[in-house]
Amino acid sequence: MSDDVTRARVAALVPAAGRGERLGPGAPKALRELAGTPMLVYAVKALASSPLVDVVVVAAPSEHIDDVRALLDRQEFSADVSVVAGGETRSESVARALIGLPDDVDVVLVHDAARPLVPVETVTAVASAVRGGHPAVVPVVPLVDTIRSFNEDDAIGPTVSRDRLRAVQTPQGFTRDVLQRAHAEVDAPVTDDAGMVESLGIPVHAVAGHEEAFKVTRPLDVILAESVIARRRVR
């Protein structure tokens, strides 16, 4: 294990210029309102509060920029917080936020603004796993579901044993030579970096993830991010 990774600063990068159409008409989807507060406002401050991630950078809306700027000078945050324009696809949001990453940067976390509620320890956790000597890591949950196939003509199919799944969350972590190189080699569609990473033939490492860092995608999902924010409020 290099020493280098061992004492690499960290950056959290944020792709966060979807429009989030599924939540239906309104602001960009980080800046839709939970319990009076912008889902990118979470995201940052979970980043932002581990003890290993020195620098967050977010890929805005390119028309909502100032909006997002003025937005998170607002907040106090424990680590040096930035604003890029992103691009039209997640993907094109990651590279133009790595490309004004300081030198000294050798940890990449990229996580999703619509999981605003990850525990601070998962962030640590993916960061920590990298900094131990993982090229790439992802945080990951059990399914609770019941999955089954299905054929070509919609018939119902067997049931999928769930034992070896599992659901896949952010932030992903990777070292930054790692992702870099997928970003600039991989043109294949991937749902997200580990993917792109996964690609390249580089193994990508799990460590255990968290049900609070679901994704808000629906209405639904609002209601019970509001939920959890409200039980955090008593505790």
Second form
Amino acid sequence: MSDDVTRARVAALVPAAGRGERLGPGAPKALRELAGTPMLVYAVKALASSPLVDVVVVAAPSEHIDDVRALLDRQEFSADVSVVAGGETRSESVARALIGLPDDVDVVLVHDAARPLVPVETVTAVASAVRGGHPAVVPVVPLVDTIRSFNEDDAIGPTVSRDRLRAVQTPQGFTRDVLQRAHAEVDAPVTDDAGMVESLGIPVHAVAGHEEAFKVTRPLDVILAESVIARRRVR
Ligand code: C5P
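Now show me the form predicted in complex with cytidine-5'-monophosphate (C5P), since the one above was the form predicted on its own.
To see the whole picture, the full complex is given below, headed by that same chain.
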């Protein structure tokens, strides 16, 4: 890791401070291993390997910050990587990572540590779309299941046509001023940064996501992730 980030223009923030309770008991999710390597290392490597990313800032669980620093110090990354303490919510973790970004960063990506296998090409596509003039960019994928809405009493409602629905992944990309404004002004219960930015009235642009950018949430996702890693190793 290095403190020399003076030439940076694109930063990637990695909220990694979640507990990962749906994955079962154990270490915080970002530190759980996939094929012997902590999930966070894959995520940081994917971001740092994009030719457009200069700086990566990880928001780590505050009680594990020294372990995370030591873990990342042992790796070779092709971007500057630093670690800050995360917060009580995802959006607080992102806000903490935003503080102290170098002045010359003008594009900021936000990527969940829980999506460790995002292809580098997806990271680059999001960053280029922001550089190309879109102030807010999300990667999306089609849905495979039939979707139904349910009413407040949990009674089954109508099928929602999936043709017009997409699942939103990360990294999401923003101009720095837009993301900073959203974190300063929006206090709504949203699950991602694009939701916050949209509530400022700023349009969100979609690019193609990737099936390997899935979120590792449940035990079955670990099996899937390890299969993807094994397949990448034999290529
Ligand atoms: O809980 P969820 O799966 O939505 O978390 C998405 C991402 O946000 C994960 O990478 C998790 O580590 C991160 N997070 C965080 N700080 C929190 C809660 C979640 O950085 N307090």
